[in-house]
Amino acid sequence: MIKHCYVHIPFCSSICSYCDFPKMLYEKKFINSYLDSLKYEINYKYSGDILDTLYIGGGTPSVLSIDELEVLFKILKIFKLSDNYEFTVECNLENLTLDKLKLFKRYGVNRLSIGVQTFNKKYLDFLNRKTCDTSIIKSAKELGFDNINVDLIYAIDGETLDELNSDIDKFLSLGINHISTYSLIIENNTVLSIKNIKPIDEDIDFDMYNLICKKLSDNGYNHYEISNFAKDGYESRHNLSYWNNLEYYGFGLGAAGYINKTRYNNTKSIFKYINHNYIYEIEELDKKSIMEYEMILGLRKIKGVDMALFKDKYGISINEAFKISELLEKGKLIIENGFIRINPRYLYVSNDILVSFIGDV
């Protein structure tokens, strides 16, 4: 039973500089022909599965018009929720609007992720964001809407630690109950690697990462996630199912999905996508690709592992698959209350820890 859903909407109003997700500007030509591309194919791999958790991103959702966000809905009301569901959209400050989120609250969104990034004027500009106005995110939670995340990237080209503690206070003072932070990497194919940024000095950014960590978990929220921190019971119950390498469905252009064993990416191009041409590649896994995932996914999450857990789903021990002693032995790993976690003082470096489960069974 396949309980989880992502969707993808890849419109935006304008193309951040970071960006290198499935994006394309917003063209209203192309909208009710990818509308109609994605019924077809939520209609043709949609299997009547219970859903807890349903999840638009983008691209940017919001930016679509009322009158498209209804025919979106409506095509979404396809999907059976369970009675304890998480409903999230992503949303862009500049295109969000009282009116938008009276009609997420009507077809039951109870989840909101806004693009925040920064406050500071002069990053702004530099990830060609157009607002810091979240005047709107009141309006949000005047209308019940109390389950949101905003973004926040840092470690921008020239940003400082004060710059960034600014940045913190801000966020912090919106009053919301999830925070994802988000170092800035110079994608391939964005118009920061094409303008030739460096990233920034890895021990600034490390420093960053430090505040961001001691200054939110002073403030109540729970460092769940290697990027992830939220008030106790608001932490993404969607996010978790892909750490806890649970299958998911994934529709829309370039979205990833994970079912009966096999992985797939669909395409990123939207002539092939809206002629119902899908599928862009196809990971049919074994039980040892399986059980990589299963630690490179799950070892992302502050509490790790459960190797009781792994042993009952796969019949062999962690210790058993993998060549874990030395990571051990260094402190790169610790064992603690059944769990097998990465060692707080690596999380900055964690992926240097995760390759070495690849190909290690």
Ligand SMILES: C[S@@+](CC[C@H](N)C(=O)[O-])C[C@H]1O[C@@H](n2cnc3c(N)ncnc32)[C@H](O)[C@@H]1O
Given for the second form:
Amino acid sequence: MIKHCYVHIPFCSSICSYCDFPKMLYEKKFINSYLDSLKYEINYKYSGDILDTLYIGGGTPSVLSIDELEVLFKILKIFKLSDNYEFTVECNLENLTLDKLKLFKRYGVNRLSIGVQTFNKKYLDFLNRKTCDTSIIKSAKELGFDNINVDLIYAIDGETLDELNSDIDKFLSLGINHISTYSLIIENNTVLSIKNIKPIDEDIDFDMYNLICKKLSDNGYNHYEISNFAKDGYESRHNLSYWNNLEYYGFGLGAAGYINKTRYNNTKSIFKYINHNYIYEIEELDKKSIMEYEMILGLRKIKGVDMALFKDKYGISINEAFKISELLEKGKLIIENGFIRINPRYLYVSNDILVSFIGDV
Ligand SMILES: C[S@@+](CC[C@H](N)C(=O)[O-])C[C@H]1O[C@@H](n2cnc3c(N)ncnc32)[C@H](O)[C@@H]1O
Ligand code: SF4
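Switch from the form predicted on its own to the form predicted in complex with the named molecule and give that structure.
Below is the whole assembly, all chains and molecules, this chain first.
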């Protein structure tokens, strides 16, 4: 029984200088054929499972017009949702409107994830973001959306700790229950990489990460995943399904899914996608790989991996499956209350820790 589902809408009203997500500029002529093909893909693969979480991401789902959103949400009606479902739509300040929020409400959306990124005009321009006017977030709250995430990007070329500090204050003043933070990555084939922009100095990045962790924790946000912070009870259940290594459907351009011990990625070519050539690659997992995923994903959670559950699932304990005794002795990994987790002091280098007992991750 698969309980989680991701649906990708790849269109955006402008392209940010850093983004390498599967996305393209909104073009009306593509929307109908995209949604037709999406409907076909969903109807073909979805086998009626009752979903706990449904996540419509992008790209920018909120770029679609009201009429196009009506078509999309009618397609999504096929999904059966559990009584206590979480239904998220990713939005951009640039194109989220009151009418779109009302439509989301009417179709049962109960969580919004909104890209804000920064309030600093200089860095907004650098990122090619068009606005940081958050008045629509106030409207969303007035309409009854209390489960909202905002994305924050930091470690932007030239950014100082003081600038980040005042950005965080502005994020805090939004009174939002969830904040996802992203250290800017200069991805290949983005405007930033073409301009040869270099990542910020690692020491500054580390200080910035610590500042974020401290300030958000001091303000009542639980640091529950390396880069994610939430008020009690507002952790993203959908993203937790990934970190708990659970199976999920992935539909749409470039979407990833995990079904029947097989991970797959859809094509990133819009032409292939609208011609129903959905799958780009498939990875069938053996038990060893599944256990590795369980650790790679699970150790992103601050709470760590439930050791009894691991043994239950795989018939072998974590200590037997992985060579971790040295990491435990050095205090890089900690066992407490039946969970194994990364020592918070080493979270910043979590990747190095994973590499040391799993290999390339
Ligand atoms: C698909 S986008 C979010 C929704 C919406 N499209 C938007 O941008 O407002 C997911 C998030 O990933 C983060 N992100 C994307 N590319 C990144 C990069 N190269 N470095 C750091 N964060 C990145 C941004 O914070 C972005 O909001
Ligand atoms: S960050 Fe969001 S809005 Fe910007 S290009 Fe990527 S998906 Fe589109």
